[in-house]
Amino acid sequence: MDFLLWVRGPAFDVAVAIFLIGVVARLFEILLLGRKPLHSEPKGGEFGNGMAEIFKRSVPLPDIVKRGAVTLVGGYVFHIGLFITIFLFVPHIELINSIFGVRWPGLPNPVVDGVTVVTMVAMVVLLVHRLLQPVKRMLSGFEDYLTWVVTFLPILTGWIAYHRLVNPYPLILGIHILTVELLLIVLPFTKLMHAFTLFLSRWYNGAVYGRRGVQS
């Protein structure tokens, strides 16, 4: 219980502080870079084309599906499953409500449980695929495997805690919370930051293309 109280108290406060400071600092770093002045005559709008680019880049093209079906399907399954696990699991919703005072309907626990298993399988498949593909393996560095581990551990430990596969229960619950805090600390300083920059970069590219009248 002392360990659980520590991870739910001081450790959680430190992790959230590092996470918020890191995310804000990285976003300011990106925004302060500014954008090069565009001297060409505008040939189209920026906002609408930026939004269209976000949508288009989120829908896979047929040739991309053929060339990287495992990565594409596994990636979509993993990201959608992660979203459901985090934001549609009732205990997580209650936690968010206790902090921010907002709540929304969740999915039945057995549904989230099944999605969690599928998500873990998808992540393992993606990892094995990376290790078996010579080019991907060569391009992969320490950060790629680190981000995989810190993302996978909260899902795995949460699933173990939900099924109470480790006793005493406060121990595995504390470990689960600790892995979440590790993820929060690592996220702003690694490729996981794309959770905040993905749509921003897609919008920017679409806005620039639209202003130039270029079909992206």
Partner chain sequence: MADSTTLGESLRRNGVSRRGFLKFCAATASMMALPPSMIPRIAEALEKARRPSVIWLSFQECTGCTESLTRSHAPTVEGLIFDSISLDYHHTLQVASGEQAEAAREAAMHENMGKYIVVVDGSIPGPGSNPGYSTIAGISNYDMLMDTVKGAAAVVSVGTCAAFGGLPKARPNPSGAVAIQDVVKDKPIVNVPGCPPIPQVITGVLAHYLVFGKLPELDSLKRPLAFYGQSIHDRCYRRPFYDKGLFAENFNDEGARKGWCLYRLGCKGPMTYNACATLKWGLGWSWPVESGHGCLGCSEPDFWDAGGFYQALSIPTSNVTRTAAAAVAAGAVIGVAAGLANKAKKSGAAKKHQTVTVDQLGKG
The other form holds:
Amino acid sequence: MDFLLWVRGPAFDVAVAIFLIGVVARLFEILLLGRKPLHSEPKGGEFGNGMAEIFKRSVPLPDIVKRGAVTLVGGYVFHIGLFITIFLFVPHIELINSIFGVRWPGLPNPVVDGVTVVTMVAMVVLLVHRLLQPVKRMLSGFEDYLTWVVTFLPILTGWIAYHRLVNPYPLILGIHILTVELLLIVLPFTKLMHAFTLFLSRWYNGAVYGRRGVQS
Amino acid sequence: MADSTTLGESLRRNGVSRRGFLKFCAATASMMALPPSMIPRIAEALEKARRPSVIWLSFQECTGCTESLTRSHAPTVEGLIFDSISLDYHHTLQVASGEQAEAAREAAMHENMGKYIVVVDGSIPGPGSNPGYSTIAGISNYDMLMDTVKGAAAVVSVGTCAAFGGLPKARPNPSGAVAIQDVVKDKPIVNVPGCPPIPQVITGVLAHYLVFGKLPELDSLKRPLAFYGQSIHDRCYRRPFYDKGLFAENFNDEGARKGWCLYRLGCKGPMTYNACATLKWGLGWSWPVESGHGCLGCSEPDFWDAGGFYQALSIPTSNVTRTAAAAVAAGAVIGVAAGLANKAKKSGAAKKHQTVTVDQLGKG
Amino acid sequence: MSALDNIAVRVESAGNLTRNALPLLHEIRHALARLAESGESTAIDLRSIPFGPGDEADLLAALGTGEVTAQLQALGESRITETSYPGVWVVDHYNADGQRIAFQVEVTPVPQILAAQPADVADGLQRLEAALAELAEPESRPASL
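What I would like now is the form predicted in complex with its partner chain, since the data block earlier showed the form predicted alone; can you produce it?
Complete assembly follows, chain above in first position.
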């Protein structure tokens, strides 16, 4: 109980602070880097093309579907699953509401439960695939495994807590919150930052191509 | 005072038939939260059970626990249980006071040395704090407790104050309150938390000792598993609403009237282990959730400091919004500073840039 | 109608949602099958079931009333009712103040508590013998009687 109060109190404060400082500082840093001014005559729109690119790039190229089916399907399943478990589970919505004052309807718990299992399976498949594929294994470093672990732990502990597979409940709930805090702290300083930079960079690519009138 | 008559004998002497005795056993099984298949064993054990002596100590408490207990003291069946224990000292309930009361306690201790049960309600000022915060007959709570438990067979901490420190221990804990288990280390302890505990749970634990001559099976917080083995949430009749995602958003909306789940209104059912959902209160009439209010978590340690009673369990206990705002501002400052530093580095690098001719390259 | 009834609380049919009655009926069916096959009796403590509003009434309505209804006066009243399914009994114990102290479903040919108990039989035998002994010696009784 003391542990739960600690992770819900001071520890959560520290984690949120590190997370926000990290994310905001990195975004500002990236944006302030700037780009060299383009002096050429614009051959097309920047903004609209950038926005379109965000969606276009979500549709995989046929060649990629053939060559990286596991990565592609697994990646989509686990990212969508992650979104559902984080943002459509009622206790999580309550947490967000308490901080930002906005709330939305959640999904019934058994649905979220099923999605959670699918998400975990997809993540395990991706990890195994990463370990078995020589090319992927060669490309993977410590950071790739670290980010996998810190992403997987909150899902696993949350699922265990929901099903009360570990007693007492306050202990497993505390562990769940602690793993989320770990994720929050690690996120801004690793590849996980792509949660924030992904759409930014896609838009930028699209905008540049649009201005140059290049097909993207 | 404890005597050598067994319970079976005392019931027969009171003209209770064997049928009545079996009914009594069924009620006892139900009270101890044991399955009906245990009734024959209970009957056998009750036949031979002897009256244990009980000394009840009240320290930093509000008498709510005693109030709860006396409500279970309905005549006949539970009454027989209480005729079957010998409550030798309870300074709130007993007629005697002052010297006589303390003398009764001393006498019960001497006569039943090593065999009596000490029931405690209320926390005590810890050994390191001012003993003057709570005394009885000029004796500090700590001294009286340690003196009384010396010859006890077991200690039953009744109520959250005795079990975990409770309200007296809530921040900032002015009296330095501690739970009984913090100071009594060498005796078997049962915690019966709740604010107050359900009356049947108090009598159920005493009945268990009376029937089986030993303490019931306990969880990691030393609570009897028969009553504290499952969370309120798992036994709640409103659980299907939680699973369906149907929540009351405030105490006066459609959901509240329809009896939907109270999680969003701060119900602590998921983290609270107690028997309210099955035994209920007021002789099985109703219980907090059934009457439309979330569980406060009163049978858990430090429930008083566990965030607001009306805030959902998943909500952080501190003011995260303020922290978040400060963090965003700090992040912006650091980011801008880093950006400016990068710019300076870039322009510094540009300044150092020198034009190199092919000849110079050739020399290098 | 008390003032309480005016409060606009409409409990959504908990019988449909918590459905405590349905799993209990299945449990009773299994117990009845055991009784039919091997003669094994079962008792279920209904006070350990988290009944929502209406659950108890739903269960009792589903079980119905059968051929036997018995009342027991021992440490207060007890009502023992056979349901419409022979062998399934509802045993409802109250104390002298009319408060429920135990509430069970028993799946058995006859609830044990209805049978005369050997100890009570022996006690009754003694009393009957004593009564007969008194009848046999009328001259020992005071003339006024």
